[in-house]
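Below sits a lone chain in structure tokens, taken as the form predicted on its own.
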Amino acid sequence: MSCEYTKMIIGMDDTDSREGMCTTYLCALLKDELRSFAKLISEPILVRLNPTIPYKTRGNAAVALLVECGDPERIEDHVAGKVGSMACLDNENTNPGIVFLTEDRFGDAKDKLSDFFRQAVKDVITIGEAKELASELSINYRIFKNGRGLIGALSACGAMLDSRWDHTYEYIAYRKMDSWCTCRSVDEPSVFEADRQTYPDTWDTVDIKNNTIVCVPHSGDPVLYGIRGKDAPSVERAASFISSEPVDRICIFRTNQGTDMHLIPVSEISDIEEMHSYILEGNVFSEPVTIRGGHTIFSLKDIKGGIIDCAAFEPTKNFRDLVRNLIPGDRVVVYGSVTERTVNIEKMKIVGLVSKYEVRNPPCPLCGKRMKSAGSGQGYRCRKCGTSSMFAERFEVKRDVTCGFYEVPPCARRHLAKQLLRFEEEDIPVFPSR
């Protein structure tokens, strides 16, 4: 049935698996199929919520299109077929949501659904709250199984409603139908050449230093690869440096990666919760100890004595250099997520640094030479001339770390965390690594 025209946000979550398939990728497709029927407004939306969660699929990613349409019902009937047909509903943790959002419902529902949004990038909100919320504002929507996807579809309404927000930019090509779950084919040399040209308008497309391209996946989904920076024009030029496997088709996203959006401050460690993401201040209180598989983990003492335990996991390869090179006493700022009672590091700021002291045999005043051990409480002996002290030698060692801000590099990144190239001109960190 048809009425006049009218504006729409269709929000969605939660249709791919870890397998395969990608919201963003229906997102796209979507985006390329109403165009017959309907026009779209404003550049997509692809919002990454709280990283924690443990029933998320693979990147916790939602999206929205906000499009201006004559038949809304007709709209609504397509994008569901399109979810009930492409999204993996054989899997267990797969349960889609889809948001139909109309412009009669935009001024009701934008400062709720833009909390509501705030709140699932920080923290845990179960089916019932968005099912609830949902029918407060009286907002039509569509699930599948158990409808977690509800909770993403709900907030890429509300971020789509907001302006508010830090964002980014991601372009990401995808592949033809016929080539998923298969090897991509992407000219390396022609990646590397891509970040060359564009950093730092654009990041985490390549680790230097690991030598080690980043922006494309290796899962069976249909994302080709993904280029990230702070604007449409910058991505669409980097993109353009990549040779690689026909591109079946493309989509640029507003999107709040690269943002810490997810981060809490906290002063007080009793104030940490599981899954959640804090900036934390302390004082380092154990030697930093590497164990089996290669993570290294040290304990951290806030300002009350709360002690909880850091983490530089194997995946963050050259940022466990910095952590091993701390030392009790030392005063740092960690930005993570917490699980398992654990600080997941995605960058730290070394704010002070205690000094190292080594102890050695005493010089013997007459020939210069080292004393030996006397013997257990009995201090130090010279066997050549007979001196003795019972005390040895205290000095100062050089320590191979300084203040400063430092990441992970970009082959561990996560969507959220904040590029050190993003941060405010008076807060430049003096490390920032490639």
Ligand code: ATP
The other form holds:
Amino acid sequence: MSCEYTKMIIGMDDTDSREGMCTTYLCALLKDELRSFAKLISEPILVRLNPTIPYKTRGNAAVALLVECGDPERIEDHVAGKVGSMACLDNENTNPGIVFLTEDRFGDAKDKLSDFFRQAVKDVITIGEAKELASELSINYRIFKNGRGLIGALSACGAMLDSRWDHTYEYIAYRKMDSWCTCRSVDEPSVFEADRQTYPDTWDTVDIKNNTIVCVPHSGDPVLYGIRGKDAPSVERAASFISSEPVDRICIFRTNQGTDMHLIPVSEISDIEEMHSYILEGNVFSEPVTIRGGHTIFSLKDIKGGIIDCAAFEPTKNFRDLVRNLIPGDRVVVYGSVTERTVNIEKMKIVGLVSKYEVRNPPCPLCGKRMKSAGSGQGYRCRKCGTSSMFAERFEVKRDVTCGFYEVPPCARRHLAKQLLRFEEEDIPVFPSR
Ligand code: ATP
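Switch over from the form predicted on its own to the form predicted in complex with adenosine-5'-triphosphate (ATP), please.
Then the entire complex follows, led off by the chain already shown.
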């Protein structure tokens, strides 16, 4: 009996909650389980979507696998069964979606799903829009509860169909199920060694300035650690240096992490919308202030006079020192997401610095010593020589900052933010966070 083989993309999203699970783990598990009746024919994909979406559990991730199989229905049943039994369905914010896209639909779906993916990274999409697209393209899907996960599942399929996006890699090691929700055991010196041996081909494994490990999460999910880097061999090599508790399984994902795919260049603040992420140039308008909680905030003015707050939040640590050195008139380009009319700065290019002046008592023209105040509104007087002046002396002070491209430290990095080490040479100095 001959068997017809077909390719199939499986897109999945929204299976986890803050208490446990992780959609990337389900993907890794299915990649291994499906091996007995399907062939994996591409790297699994992990896409990060709009980072401002309030329904997200952590990093707004969605995943996709591309397999070749003889019995698509068997795959569908297996995947849907696994999601049904492992997703955190009791949590009101967990609304899984799975998309099964067979080869016969690839041609028709490619352009629209690829656009949908790009829109999901930058924009806000409704469940209705996702369902409409799936029915327009006759896409086979399964949803649980309100099915919000369909948005991410379709996006991940779009990413799998379209290889024209910038990408990096992540090697994720998962914990044995019986150790989930317990304290992770990862040998710290081995993680620093992994970084030393493979940086800058891998990044954000540790934060040198803040002396902290970044690649090991603290939540109750199954991830033991995740190594990010430029290609699969580099992340694999870094992982080979790490000593830890037993690893259940690993998965290497191709991903849009570290690509700035979420950012939209904008020239006028009036065009800015909530829950979108931008690259915006303007002049510092108000002196940076540090408010309760340690967040440093200044306002930025564009060419048309529009004004918006820009924030270096407390978790960005030493990056706030840079921001505190700005003064009104400095010209900067900020990169970040907008929520509550505030740009959450991920990176900043300082393109122009104004001169900074301070005032002091004027010198006596006879003896050269600084005059004393002659009383409120009465200028200055030299007690020894009797000379006087109505004016203070204005002098330029050295700025504690230079023009250049700066980023938040690895411990505060957002998944989609492109690391400065990934930028091509620019005509402005680049100051990576280490
Ligand atoms: P984790 O990172 O731990 O996997 P998560 O942060 O990915 O979790 P989800 O549980 O997947 O969070 O929840 C995000 C939800 O938001 C999903 O249902 C997804 O389909 C939906 N979503 C993703 N992008 C958008 C968007 N641009 N507009 C509207 N909804 C979106």
